[in-house]
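One chain is shown next in structure tokens, namely the form predicted on its own.
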Amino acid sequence: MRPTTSRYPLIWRVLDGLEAAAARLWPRRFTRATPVLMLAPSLLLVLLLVIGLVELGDSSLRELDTSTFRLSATWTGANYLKIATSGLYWTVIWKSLFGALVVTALSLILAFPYAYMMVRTRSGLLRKLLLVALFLPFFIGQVVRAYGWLIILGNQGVVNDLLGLVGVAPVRLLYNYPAVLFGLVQYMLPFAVLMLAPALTAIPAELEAAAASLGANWVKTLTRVVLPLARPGLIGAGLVVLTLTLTDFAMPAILGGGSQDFIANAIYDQFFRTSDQGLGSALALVLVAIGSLLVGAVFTLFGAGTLAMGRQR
């Protein structure tokens, strides 16, 4: 018999010259340093972060003179001044704040359950049809899940044509605070449940079962056990939730009309329609200030959850 000779795949030798070109690129003297290296990307996205933050501080200290639409060439705090003593933007902030505060609150009132099905059913299928319907949103974009919602809850939408086959009248269901607030919500379930998931995950079911061995019904096994436990992941999701919805922009345009803006549209506005550039930036720092004061606030309060580098203790 002849003897089998085996070839070596081509994807090996292209692997080859690939470790031998990265080794004369790379030494190995030069191993201590590989960490930096993977690092500096990531170190200048924040180098560029830094740099914007400067450039908006600048800004905001630099009053618009509205005869040449130029910044003035001094510092000023005119435009904070001009925040701090506007009713508009005072209102503008309280519902950008106590929108975020409702939408997390809900957000995770219904992602709990959703996460908890999706860990602890049995059910093959299920589980696969419960993570299509998570994952499918993210597909099809906030924007276009905002406009989905006008065709639903306009006026001469799906809503309110089922509405008049019962006799009642076309209700307004868009263009308000609630209709912002619904948007938001179900655009923020997704990230709250995949926060949420691995925290239920890791709490063993075992445990479940020996609390019901005990005598303990569902209610006490759900507050006593499972909540306490799935505490960082809470954490976590409230904090993505939190931040999102602060600053975000499509929902309350689209589904406000304008007229529910939130502190990222008052931002537009200023930058792209009055061209306010410092007075804009003013804005963009006081969003910065209290969503980094909110944060901090969590994080003392409650931790950092799943977002914490190191043991929970």
Partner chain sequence: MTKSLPFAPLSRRHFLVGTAALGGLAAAGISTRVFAEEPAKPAEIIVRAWGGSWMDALKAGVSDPFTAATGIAVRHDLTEDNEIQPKLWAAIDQGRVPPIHVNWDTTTNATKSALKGYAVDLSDLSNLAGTLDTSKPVGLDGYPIVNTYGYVYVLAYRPSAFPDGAPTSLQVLLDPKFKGRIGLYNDGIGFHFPAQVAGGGKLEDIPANMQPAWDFITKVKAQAPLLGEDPDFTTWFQNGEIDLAVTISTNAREAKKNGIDIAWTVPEEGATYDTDGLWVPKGLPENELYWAKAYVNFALSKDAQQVWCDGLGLPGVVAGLTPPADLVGDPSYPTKPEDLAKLIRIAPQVQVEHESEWFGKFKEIMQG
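Numbering follows the first chain given and starts at 1. On a predicted model such as this, the values are computed, not experimentally measured, just so you know. What changes on going to the form predicted in complex with its partner chain:
Checked against the rigid-part motion between these two forms, the candidate from Gly141, Arg273, Thr68, Leu49 that sits at the hinge is Leu49.
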Second form
Amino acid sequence: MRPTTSRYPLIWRVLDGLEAAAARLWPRRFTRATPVLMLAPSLLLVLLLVIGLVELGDSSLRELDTSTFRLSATWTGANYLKIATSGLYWTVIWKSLFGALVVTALSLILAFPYAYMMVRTRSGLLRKLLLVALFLPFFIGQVVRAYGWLIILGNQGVVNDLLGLVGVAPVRLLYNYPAVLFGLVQYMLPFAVLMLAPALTAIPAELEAAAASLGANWVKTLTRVVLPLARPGLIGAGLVVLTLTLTDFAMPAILGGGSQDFIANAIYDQFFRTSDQGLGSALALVLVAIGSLLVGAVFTLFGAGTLAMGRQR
Amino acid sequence: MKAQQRGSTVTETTTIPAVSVRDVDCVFGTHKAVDGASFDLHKGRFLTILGPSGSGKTTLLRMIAGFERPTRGAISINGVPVGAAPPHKRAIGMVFQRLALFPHMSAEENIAFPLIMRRFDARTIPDRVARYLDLVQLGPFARRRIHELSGGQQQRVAIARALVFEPDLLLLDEPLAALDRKLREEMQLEFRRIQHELGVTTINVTHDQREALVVSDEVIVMDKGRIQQMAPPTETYRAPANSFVAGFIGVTNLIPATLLTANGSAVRVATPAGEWPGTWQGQTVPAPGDGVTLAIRAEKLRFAPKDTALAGVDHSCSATVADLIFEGERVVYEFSLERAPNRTIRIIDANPAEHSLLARGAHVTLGFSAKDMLVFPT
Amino acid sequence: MTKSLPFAPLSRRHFLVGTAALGGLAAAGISTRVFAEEPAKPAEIIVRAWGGSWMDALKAGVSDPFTAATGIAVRHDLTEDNEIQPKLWAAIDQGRVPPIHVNWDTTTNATKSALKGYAVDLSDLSNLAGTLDTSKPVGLDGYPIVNTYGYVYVLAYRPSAFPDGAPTSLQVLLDPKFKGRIGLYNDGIGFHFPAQVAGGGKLEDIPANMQPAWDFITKVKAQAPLLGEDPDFTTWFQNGEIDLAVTISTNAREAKKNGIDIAWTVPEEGATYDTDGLWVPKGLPENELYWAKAYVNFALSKDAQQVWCDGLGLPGVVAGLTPPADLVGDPSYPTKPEDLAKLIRIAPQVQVEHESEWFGKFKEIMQG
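Can you return the structure of this protein in the form predicted in complex with its partner chain rather than the form predicted on its own?
To see the whole picture, the full complex is given below, headed by that same chain.
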């Protein structure tokens, strides 16, 4: 080989320099500790979270004395007893939980065809349109979107105006449970689509062609091939939507007309409205427990390899 | 078109062809992927569609399978026009390029899939699956997941799955392309064996000329969306229909030339290296001055050290060894012609063990026979 | 208690529009010399305030004249009242200097801090001598809070829905005609006490027996009321969603200023009267504490009150203020003891002690 006369590209020099600097900062003999270094920031974050949870746990075991507005010095289960015996909190927990399940189911049902079309379409234009339509709502925050629904669905809103044209008297579409769920589904849809799209991309289109050549119509191709293979995506998207919905605050607050509180709204009230840190902490931990139980149940039901982690290729 | 099918062996003229393709076009936007394809394939035959990438061979296959619709023309299977029938309504087994096995199922579940989809009697399914597992010699691996099988085993599952429902037609969409050479050659013979055993009409698509010659009863060569030739492998090799086929199959020297004189099929042409004799392959009578292409198979040329006489040749010329490629059982020489140093001629020496190899720069004499110097219209 | 969501750009305070008259301040002869000796002046003092027109009113009536008189700049911290509270508590708990000098707060919220012992006693302010007894926080020792003005939770209504004249009683809320067309606060604030009367109970029974209130609220629940925060009421009236609401008079006045046909009344059952105030957190350095108290004292001067409260459209706590022209004789603008007698006042201490329970009970009924 003749020595090359062409110039060594600049980018190589830059990378070599960076590599040398990295070697000086982190000598080769530390290599075995590198994974620890990479993990350190996330471990630190988890540690902070744990500290916060411990603090919450401590507060949740102290009752507020409303004559001095101080938490009790000794531990008591009064806050948890209050939650367990109060109709209000059962209602709120049930509304959050049921809402989360319904919203998850609806979001997945609606997101699947959207993601499928986005991934499979041969038309670049259609794919771009679907992507833009998907990302546009991300630039519009949850609160602004909720207020948008107030305008559209209000008694003098667009929908009621249209109903008025065909002679239907204004219908109250807002400030009820379905309105909250509707707003949540609309909010969660992009999350579900974004989680599903990579899972569907990972399924070769050839598999669907194969199923068709083997005699499967589209329904059977969907149920026997695509859905089973999309399971990691469906479960991932489901978990994200489920936990986001369960802990949502803005949609119940804005579209619920004050009578459709979720757990987060009840927690907010305790921390910021009635200044009861103890009860607020207890409610927060109940929410953490419900969320963890749900996620745990999903893993138990569908197996730990559900998210396609640790699978050999 | 008729001329191109001149050599095809028609064995069962009285029966209905298993596959009949008539004047089929397939247009994507402004691109004509398949242009006026027509052929008949008889029951039990093994056809290979051979061509470079972009030649339209896969599109033609996908139209037969029902994944694409012909823009024009008709396709019939067993005499029944399939028209717009979707793939799952056609009785066609297909082995895909990347096999398309279902990763969430075991080998036997993959093979049972078409039987369940096509509503076979549930009681007969296990027996039938077992039979086909045996056919592809995978009995012990029935319960393995797909990713637990080797590349060759996966191929066998794919074949069994495509055949288990006894389709009218088996389509192979370059399933061997990704395999290493040894495994590929093994699987080619395996295809051949299974096809013979079951007698299923098969259409194979490949860009591997060796595979086409090894496995097929018939070969279609395609280029630029058009069928160039349909013939048995031997004929495709020995009597290429045009310079494209001649150049695509085998190691062939293609030399542009001008026609000088024609006497029947015996012609003389002007090449950069002087006036050479040849044999006319075109259908029309050539006129002097026409541009032609001279095609000479690399194994049809002979050579000897300079000044050594070559017996029984119609023409000889001087050259030097520009390069040589030692491949073990054969050596490929590249010779630079003395009268046209920029023009190299490749020659295959199939018996390199019998004499010592020539060195680069050695002077030689090349010899040709006029019957091996095929002259095609350009 | 805040009357707005933390993310809502508009809070109750913003709905008070009033252009404060800026004239004649310098000539008011304000004395800031409340103590014998003046300690070192800080460069600025920080006052937590509600933004928008609320801050404009405070700035025009109190902060700017205070700066003119003392040379101390006033910075307004617009952190929400409910969010500053935990921050203040944490700072005092940890022995840090609190992040603000003066907190403009609802009396109920401020009472919580006072009960915790985190508020400085302001009994020695010289201008307290000139204030009405509404400035005194009920049930607390001394003046850990100084109330600076009051407001009334009126029964606001759309006159077009009442061709026969203004409603006189809260019983109108049970009229089937208004099903789904009633607005209440989502925790029931301002409604619990009149509901106690409307349900046939006595105010003296609060907090011991509020069953009459819960019974009445349960009947109202059957009317499917809308539940919201301050900004919602104006929107709802504007968009034709409701005909009746129990809300702070300022929301109704704001809607009226926006051109909506709306009026308000104090029903025969009475209406809740509540106050806002100023307080100074413990833990300030001596000199800053001195000037923080000087600021509160200044806010109680008659001239400061006149401009500030005009801006808010609410009755101040100093005798002899001139009400805005549109509010003369208005039931939501009590100036005389007999006006106040029609209103329901419950001690803040009782309120903060039971607030959580009342809100919870109200929500339990409404969420059911």
